[in-house]
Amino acid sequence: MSRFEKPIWEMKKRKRKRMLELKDVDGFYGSSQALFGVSLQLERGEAVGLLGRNGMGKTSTVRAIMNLLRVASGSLAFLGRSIRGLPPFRIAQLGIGLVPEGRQIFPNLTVLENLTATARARTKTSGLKPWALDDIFQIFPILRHRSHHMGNQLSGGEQQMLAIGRALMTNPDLLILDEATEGLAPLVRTEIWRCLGHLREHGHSILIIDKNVRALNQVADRHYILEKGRVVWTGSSKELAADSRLSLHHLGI
C-alpha cells in the first residue's frame, strides 16, 4: 500500500477562513517597478497555483508576501493581520513556511540538522497536527535514509524533498513552494506532486509556484496567472483545463 493511501492524521472539521489576501499590490525593486496592482486570496485548506510564463511576476509575489521585495502600495493579510513590512523571520512565525527557488538548504548541515534546526511548534490558529521527523520521513522515506548526509551530497530531488521537509517542520499555516519541480527528474517530480496532493487532501493551506500546469491542475483549486506583474485572469482548475487558448496565450503550452 502506497504511503499516501491513508492519512498520517485526521483534520478537523472546521469552517473555511481567509489565509492570505493581497490588495493592490504594488512591488518594487530599487526603482524598478515589478508588480503593478496584484491581488490575490487564499482561503483555509486550499490549495491555489500561481501561473506565468518566465519574468512575469511569480517570484516576486512571493518576496512581496515576504517582505523581501518593496511593496509601496497596496495592503497584505495574512490570517486577517496586515503583514506589511513586517520582518521575514516575523512573517514565518506567523505561520508561512516557504521553500524558495533554488531550495536553499543548508550546506553544510546533514539532512537531520536542516530539518531541526528551523523547527518550530504549529501555532494556535490550526487545527492539523503536529509535524514530527517520522512524518517527514514517511512522505520522503530516502531522507530518512539520507539523513546523517550533508546537504550536499544530496542529489537536486532530494534536496527540494529536504526543503519541503524543513518547511512542514515549521508547522506552517501556509505553505508556499516556488517552482516546485522545477528541474527535476521526471520520477522524483512524480514523489512531489504526490506529496503536494496529500497535503491539500488533508486540509493544508498550499500556494504553489510550476510550470507543469496539467499536474497543478490535479492539485490547486484554483489559478491566478501574472503578466508584466499584473493579474490577467482567475479561475478554477475545470475553467483553466477546459481553455486550451487561454494557456496558449499566457503560458504558451
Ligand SMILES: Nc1ncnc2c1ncn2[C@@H]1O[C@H](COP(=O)(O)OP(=O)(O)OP(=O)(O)O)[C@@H](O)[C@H]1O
Contents of the next structure:
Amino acid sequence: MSRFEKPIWEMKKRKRKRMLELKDVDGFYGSSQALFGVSLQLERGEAVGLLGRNGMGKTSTVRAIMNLLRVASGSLAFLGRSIRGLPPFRIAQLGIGLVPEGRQIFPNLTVLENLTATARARTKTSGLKPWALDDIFQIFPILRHRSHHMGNQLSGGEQQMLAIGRALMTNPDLLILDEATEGLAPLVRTEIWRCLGHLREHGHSILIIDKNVRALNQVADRHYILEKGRVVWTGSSKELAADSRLSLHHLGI
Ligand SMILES: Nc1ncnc2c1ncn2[C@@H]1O[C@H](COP(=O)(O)OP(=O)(O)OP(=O)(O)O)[C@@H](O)[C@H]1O
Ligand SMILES: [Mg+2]
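Alternative state: the form predicted together with the named molecule, after the form predicted on its own:
Now the full complex is given, and it begins with the chain already shown.
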C-alpha cells in the first residue's frame, strides 16, 4: 500500500462519521444560562425533531450549533470535527444549512438572487445530487413565477419556501429548520411538510423544530424534548405518538 492510500477500514470509519453530535453543552446569553448540558446526536440520513414548549431552548440549541450563542462548556462536532468556536459563516460553509426562525431572507434581493447569493458547490461528503435552481422550482413552483420579485414583495408562505430553497442551494449535508411552518396557511404548511418528507426519503439529514408534533412525527425518525434548557426525553416517533401523557406534559398538546 502506498503512503497516500488509506486502509479500507479507515475509509469505512470515515463514512460512518456521525453527522452531528452535541455533548453536555452549556449555553449562555451574557450571564444568563439557556442550555444546561444538552447532548444530542443525528446520524447521516436521519430526520430528528427538536421539541419543547415556548422558551425551552430549541432556538438556543440551534444558535449553539451555529456559534451564535456562547458555549461555555461541552463539545459540538459536525461530521467528526469540532465546530465549537468556529465563525458561523465557516460552520455554514462546512455544510450546515439553516432556515432560521423568522425566515430572514434578503428583502432587497430578487428571488433568483436570494437563491444564488449563498449557493455553495456540492461537498464530497454528502454523496447526494447537487441542487440546481430547477430542482427548487420543481418543489416550489410558485418561486419560478416570482423569480424576479424582491424578497419583501413575497407573501409569508413564499418567503418561507424561499428560505428553504436558499438553504438547499447551499447543498447542506445537514439542514436545520427552526419553525419553518410557523404562521403559515394550511395549504402552504402541507406543501412544506411534503417537501421535508421528500428530502427525508432522499437521504437528507434534517433537524426540525416545529410545534406541529403530528406532522413532525410523520417525517422525523426520532425526537428530543427540551425543557428549561435541558433534554428531558428522547425516543422514536412511534414512542412519542404512543404516549399522550408525554405530549401533554412536555408539549402542552
Ligand atoms: N437574545 C436573548 N437574550 C437573552 N435570553 C434569551 C435570548 N433569546 C432567548 N433567550 C432566553 O433563552 C431561553 C430559551 O429561548 P429559546 O429562544 O431557545 O426558546 P425556544 O424553545 O426556541 O422557544 P420558542 O418556541 O418560543 O421559539 C428563554 O428563557 C429565552 O427567554
Ligand atoms: Mg425558537
